[in-house]
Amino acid sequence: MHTEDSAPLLEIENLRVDYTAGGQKLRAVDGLSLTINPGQTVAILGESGSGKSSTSMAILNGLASNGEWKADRIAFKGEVLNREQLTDLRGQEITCIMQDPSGALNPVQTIGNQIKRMLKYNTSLPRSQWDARATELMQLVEIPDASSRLGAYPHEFSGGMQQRVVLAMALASNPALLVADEPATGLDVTVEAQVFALLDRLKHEFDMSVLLVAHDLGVVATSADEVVVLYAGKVVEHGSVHSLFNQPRHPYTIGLINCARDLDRENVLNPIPGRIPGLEERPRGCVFHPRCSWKTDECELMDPGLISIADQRVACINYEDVSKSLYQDT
């Protein structure tokens, strides 16, 4: 775990992605700053269309042909790095899981020919030795009869099967850093429940620190250490796991936790009101106001910075207003 004396693992400061359509440069991340310990799981939350995925992508350089990040500072194990020799360390230091397996899977090669290939790329390990990797592989992500299955093609497996085959293929580097985004997206409760069991368990294995991108609170509440809150873009809240959970101060984390709850305790759905808006659709002053029920006036002028608040930050000038009404007989 983290330590006073060890460098953080990567540090992103104001982070901006930008895309280009119709003439037009959209900004679909704008501000954001990450650091991720050793052993730490940081989660970034947020509805469809928050920026989660752009932010992941433009982490490992896998931005669509018309992204384009930059950010004012990177860092990876204490070592500031240019935007090209972040790019150099995935396939090794940083590696990812991403949400469809079988889009990740070619599925003309076998299982087996596709973990050794990683092992080719990105490992030193002699060609001698490939083939009891990637058995090795398979079965630390617990694949059944793991030696006889690597002929066997990506449709031979179930969607869960085929996921635990892209972790194994992450895990081929022994990486620093793993990139999940959306890694349990299509399977069933009980197969999700699985999925994240195994990353947990290897996460501690491999001694790596995991960057979960997620819209679940269940799977960030029980999976992750600190939570960045991505709001149309932005970053509305920012706190440990434990905090962020117990007294959210942002009314866009409140709205979120409300709705699991609502649905948890009486199965009824209690949506926020109204959608995030798209890229060219930002509103002026804070993103959140058109949606918030605690805005006032000058939440429709002002774009707020993020705030202190003993160890959570928050992005909005009433939160006060929103703790008193919502913690003050706690």
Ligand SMILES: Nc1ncnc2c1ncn2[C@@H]1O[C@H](COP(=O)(O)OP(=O)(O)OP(=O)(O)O)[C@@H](O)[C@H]1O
Second form
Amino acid sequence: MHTEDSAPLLEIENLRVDYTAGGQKLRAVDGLSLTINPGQTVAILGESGSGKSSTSMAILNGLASNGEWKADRIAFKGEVLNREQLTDLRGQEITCIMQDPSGALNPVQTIGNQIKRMLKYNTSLPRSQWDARATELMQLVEIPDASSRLGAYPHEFSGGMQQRVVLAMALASNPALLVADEPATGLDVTVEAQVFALLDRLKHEFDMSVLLVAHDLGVVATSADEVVVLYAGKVVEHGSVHSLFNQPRHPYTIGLINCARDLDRENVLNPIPGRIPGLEERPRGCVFHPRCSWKTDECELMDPGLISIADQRVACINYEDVSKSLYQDT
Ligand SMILES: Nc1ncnc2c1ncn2[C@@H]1O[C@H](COP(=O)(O)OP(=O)(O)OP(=O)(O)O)[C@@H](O)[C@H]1O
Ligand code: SF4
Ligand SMILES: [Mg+2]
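So the form predicted on its own is up there; where is the form predicted in complex with the ligand?
Below: every chain and molecule of the assembly, starting with the one above.
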């Protein structure tokens, strides 16, 4: 494949994901664009149902059978790809780890055979080196007694250790991009922290980029370079992790950050009032207006689209008033 060193790793323009349910086609992701540069971690942040997994599964071309996706443009390492070419990268240049590691592991095959299967199908490594490389990958993900555990079955591992095995499998092909969809949700907090620390170290060792799907702001703040905030299928804010956490501009991002800060300070949760709408209930105008305390009449009529301000992009027609009320010097 022809590549340009300076080119972004992955570019997606105007991604749409639809699901057909009850005879109706409903839009789950509406117009998401993102660019991931080499070595960068880009996080997609949003509440449950915002469309994070639909986005990551579209990129992996692995949507449920009632789902379909379209994009205006997809490019990988500077080369424009069609859907089939993007799918061909899966397992090699693009790999993934998902929320539930047990779903990615075959319960009746040993861990060693599952890693070696990845080496067989996704690398050109000769068979004589598979055992050594499988052991090395197990060591890289910090599984103790790696060589003696190649013969173990998934049920002999804890949830956190299973996720490390899935990570070893995902790294087998030396991918350029790892899609990590809530990889530590469901694990206890200490194990969660270990998984993210490991991911961060391996990202540098393997010189790869990460698309991180998360709903936890702490994880995003420590792991990501850029953040895409998704709400009810729409990107509502996009910017560097620094600007987004220091000067959030969209009322939804502001609500998420305030809510996390309140929880830190007072151990109480002051959630954003209301709830995220289901696919069949998405409102007209600004999709966030039923929950927004800055709402004006136009918000119910007009989809704000993304407006660029410095290095941020924000989907709010009242962003100036919002910013003035919060950051008086802007
Ligand atoms: N196969 C499907 N058929 C119909 N609707 C679906 C399907 N998969 C997801 N949805 C709907 O699409 C919307 C986005 O779902 P998605 O799983 O992408 O959200 P998410 O942000 O990953 O949420 P979570 O944090 O709970 O994983 C939700 O309203 C969800 O109910
Ligand atoms: S456009 Fe209106 S409703 Fe939407 S976030 Fe901005 S102020 Fe709130
Ligand atoms: Mg999800």
